[in-house]
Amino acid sequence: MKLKHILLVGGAGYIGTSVTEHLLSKGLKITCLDSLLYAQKNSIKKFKSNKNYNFFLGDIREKKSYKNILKNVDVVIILAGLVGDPITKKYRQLSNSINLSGMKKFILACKKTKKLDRLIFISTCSNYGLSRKKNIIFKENSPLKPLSIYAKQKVEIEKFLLSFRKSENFKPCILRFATAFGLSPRMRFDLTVNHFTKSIFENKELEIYDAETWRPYCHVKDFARLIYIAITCKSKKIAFQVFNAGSSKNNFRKIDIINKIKKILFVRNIVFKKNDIDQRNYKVNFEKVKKVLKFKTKFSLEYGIKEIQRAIKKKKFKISKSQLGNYYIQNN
């Protein structure tokens, strides 16, 4: 296989740094474009000594940040953006300028790039929103009912990408990610599994709202494996395709996660509550990605819980002082 040059937009983030690790291990050339909004420069230190890694401080809202970079890459992976409902709600204007107008502007620039073999846009299963019926499992062609600003923005960009179906040279693919978990060089503890594990390990009071609600989960290492598959398969296999990214066996309720943690850690100080502001409740079908791309997850919920437990025990985490907060793994 020809050595591909990958532009990883938002590559210094939680998922981006895990993807970087995996793709570099496969011998791919990585250019990371990131605005370092979370002051996460420590998270990418380990990559800078690799001859196949280049970092550019830049913003997708500014054409000068990526104009020259796009000329030399084969694949673009878009992870960039303000992530999650709390931050997009708090910084609504910033979110609109990055997740919508800036994203569309960047995608149009990619579309005009002749050398580009494919574009992979990372979306979210949160686009499905809410299922009030227990027997509904969402597939890629299910109606999208986003509840949060973040998911609504993802849906709008998905529609924008799919509107170019008649374009001959533009080949986008959409991966709707399940809720991520697991250890990453740029760590997040606001995600369900990571948050529950850290709070329980540190014996902090943990409030769990609507414990019976469902959500699909996937380890960041499995996301990285799937992205590698999407990069290396024939482009016609994924062009203008939407894939739910994860595994059907990893659809869990919050109470299921607690029960798994109980097998590993002593659990106490948990308070169960109802009527959360976040009303998302959905199960997702992942048969398409399994059938078309032959993708199966490798890393279980238990694996993620144990690796986070070990990392906290060894005091590996440090936090950068930034407006938005950021954990990273020291000496990694």
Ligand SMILES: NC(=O)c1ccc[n+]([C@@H]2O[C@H](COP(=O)([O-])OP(=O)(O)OC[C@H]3O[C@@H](n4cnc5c(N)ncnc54)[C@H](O)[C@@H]3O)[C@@H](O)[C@H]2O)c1
Second form
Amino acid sequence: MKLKHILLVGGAGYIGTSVTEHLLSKGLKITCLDSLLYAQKNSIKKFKSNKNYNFFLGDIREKKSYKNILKNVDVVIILAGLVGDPITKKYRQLSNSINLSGMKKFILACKKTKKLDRLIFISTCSNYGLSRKKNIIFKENSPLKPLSIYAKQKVEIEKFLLSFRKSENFKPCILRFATAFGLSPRMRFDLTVNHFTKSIFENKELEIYDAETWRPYCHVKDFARLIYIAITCKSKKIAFQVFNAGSSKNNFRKIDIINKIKKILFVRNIVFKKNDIDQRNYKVNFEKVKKVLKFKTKFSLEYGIKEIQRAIKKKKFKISKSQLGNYYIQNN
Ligand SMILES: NC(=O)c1ccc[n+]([C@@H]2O[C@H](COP(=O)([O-])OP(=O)(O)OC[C@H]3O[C@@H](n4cnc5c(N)ncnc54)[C@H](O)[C@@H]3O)[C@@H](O)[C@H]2O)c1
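Go ahead and give the structure of the form predicted together with the named molecule, now that the form predicted on its own is out.
Complete assembly follows, chain above in first position.
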């Protein structure tokens, strides 16, 4: 196989840095374009000595950031953006400009790049929204009912990509990721499993809203493995396809996660609350990605909980300030 050159847009993020580790270990050439919104320079430091890694500080909203880069890459993976409900709600205008208008402009530039073999857009299972009926498990063709600005913008970009169906030389694929967990070079402790584990380990009071609600989860290293499969498979297998990304066995309620943590850590200081504003409650079917791309997850929830516990014990994290002025927990 010809050595592919991959552009990871948003590659300095939580999932992006884990993907970088995996793709470099497979000998692929990586260019990362990222605005370092969270001032997460430390998270990419270790890649810089690798001859197959290049970093460009830039913004998907600015053509000059990517014009030349696009001429030289075979595959584009889009991970960039403001991620999650709280941040897109708080910075609505910025979210519109990055996640919607900036993203569309960037996608159009990719479409014009004749050499591009494929484009993979990372979307979210949050697009399914809420299931009030018991036993509904969402498939790729289930109706989308996004509840948050974040998910509504993801749905709009999905539609935008799929509207190019007749284009011969543009082959986008959409991966709807489950909620991620696990250790990554750029850590996020706002995600359910990571947040629960850290709070419980540090014996902080933990408020859990709607403990019975379901959501699918997937380890960041498994996402990295899936992206490798999506890069190396025949492009016609994934062109204009949507895949739920995760595993059917990893649909859990929040209470199930607490019960798993209980087997590893001493749990106290938990307050259960009802009627959160976050109404997401859904189970997802991941059979298509298993069947078509032969993807099976390897890393369990227990694995993620234990590795995070070990990293916190080693004091691997510190607080630093982001471009948005907020303080974030970063890798040391
Ligand atoms: N983390 C999850 O649980 C999860 C679940 C489903 C889908 N996703 C999707 O996966 C992708 C990555 O998520 P993540 O958890 O790694 O988030 P993250 O916030 O850690 O990563 C996003 C990256 O994008 C960069 N970025 C932001 N705006 C940019 C811009 N204008 N130009 C260039 N770079 C910019 C940030 O600096 C950051 O490195 C996102 O598209 C997200 O919607 C994540």
